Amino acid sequence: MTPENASRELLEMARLAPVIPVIVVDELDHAVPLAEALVAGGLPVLEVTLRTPMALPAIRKMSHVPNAIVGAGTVLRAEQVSEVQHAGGLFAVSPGSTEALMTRCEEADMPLLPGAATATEAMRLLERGYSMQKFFPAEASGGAAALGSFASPLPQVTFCPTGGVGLGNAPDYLRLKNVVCVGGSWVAPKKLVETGDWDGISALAAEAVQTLSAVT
């Protein structure tokens, strides 16, 4: 896969909800009922992060929930992305790039998301192909106001901002007309994970997808 058509296809799904969840799973329990409300709240683009040992196990549970699309999250090194497949996760998103990791995606026809914090390396993953980017870590790195200022000298790139990102500060990223959606964790909770709150979820989807949609 090229880096042009795994931009395309990210971007597609990216355009689906305003919001990928980014989800950490500590129990292989939680999987199916926390993809469940998520995609019934209005979020089907799942991102669950390979954080714990239950993530793979996790992917695979998840991708059999109907309209459920699921990728891994914190993907570092190449040979995560055959692990990530076997799993049945459709996409990969890492905090930053490297050589070896947008190789093996691309040899593997697996769509990346890559991180990118500067103008530098926007340029560089974009000068590659990749026009469909992560602002991370979105906060720490300016926010809203930095990301605003890369879209006059970088037009082409458009991004998926993640890192500090909750319901209060979305709106911000989502005015911006470089920014399709943004990545958050505030919609999965990981208090109301822990108690089974599967309608709790689904009413924070809801009320995300409700909210941030006026927005865009």
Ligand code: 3PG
Given for the second form:
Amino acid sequence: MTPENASRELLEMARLAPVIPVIVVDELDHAVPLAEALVAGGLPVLEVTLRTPMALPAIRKMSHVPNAIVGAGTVLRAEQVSEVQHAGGLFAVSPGSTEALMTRCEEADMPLLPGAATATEAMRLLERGYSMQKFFPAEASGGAAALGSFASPLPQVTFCPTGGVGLGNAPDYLRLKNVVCVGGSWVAPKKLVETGDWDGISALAAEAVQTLSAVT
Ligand code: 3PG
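Moving on from the form predicted on its own, kindly provide the form predicted together with this ligand as a structure.
Then the entire complex follows, led off by the chain already shown.
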């Protein structure tokens, strides 16, 4: 898969909802009800971070949830790409990018959303063909003011800002013309996951859709 096609696919997914939930799964039993709750609330594109031993089995289970589009986040190493693929993950998100990771994703037909925090990083990715990028860590890198400043010199790049984004500041990002959606963990908070409050998570997702769809 070319980087251009990867970015095209990611852009299509990113247009499905204003938020991509960033998910940490500690217990496999949480995977399906969590995915169902987020999809029911209107957030179908789910990023499961490869930070726990349960992440890959969770991706496998969540990928069978109707209407869920499940990918992996925190993909750092090339060898993780085939693991994600075997688990049924449909895309990979990385906080940055490495030559090895990009090459492996391109060889394996795995759509990659690579991270960039500076103009130089965004330019390097664009030079390779990645026009859809994750702006990470968004708030710590200057927030919406910094990202908005990329729009004039780098109009070809569309971003999904992630890192420190919540319902309060998401509108600031979504109003930017170079932002298509945001990523964030606030719609799947650890406490609600641990207590199995799936209705609460659905409500957070629905609140995000309702509040943010008006902005995009
Ligand atoms: C992360 O690295 O966990 C993601 O960027 C999500 O960040 P958040 O928890 O600030 O939403």
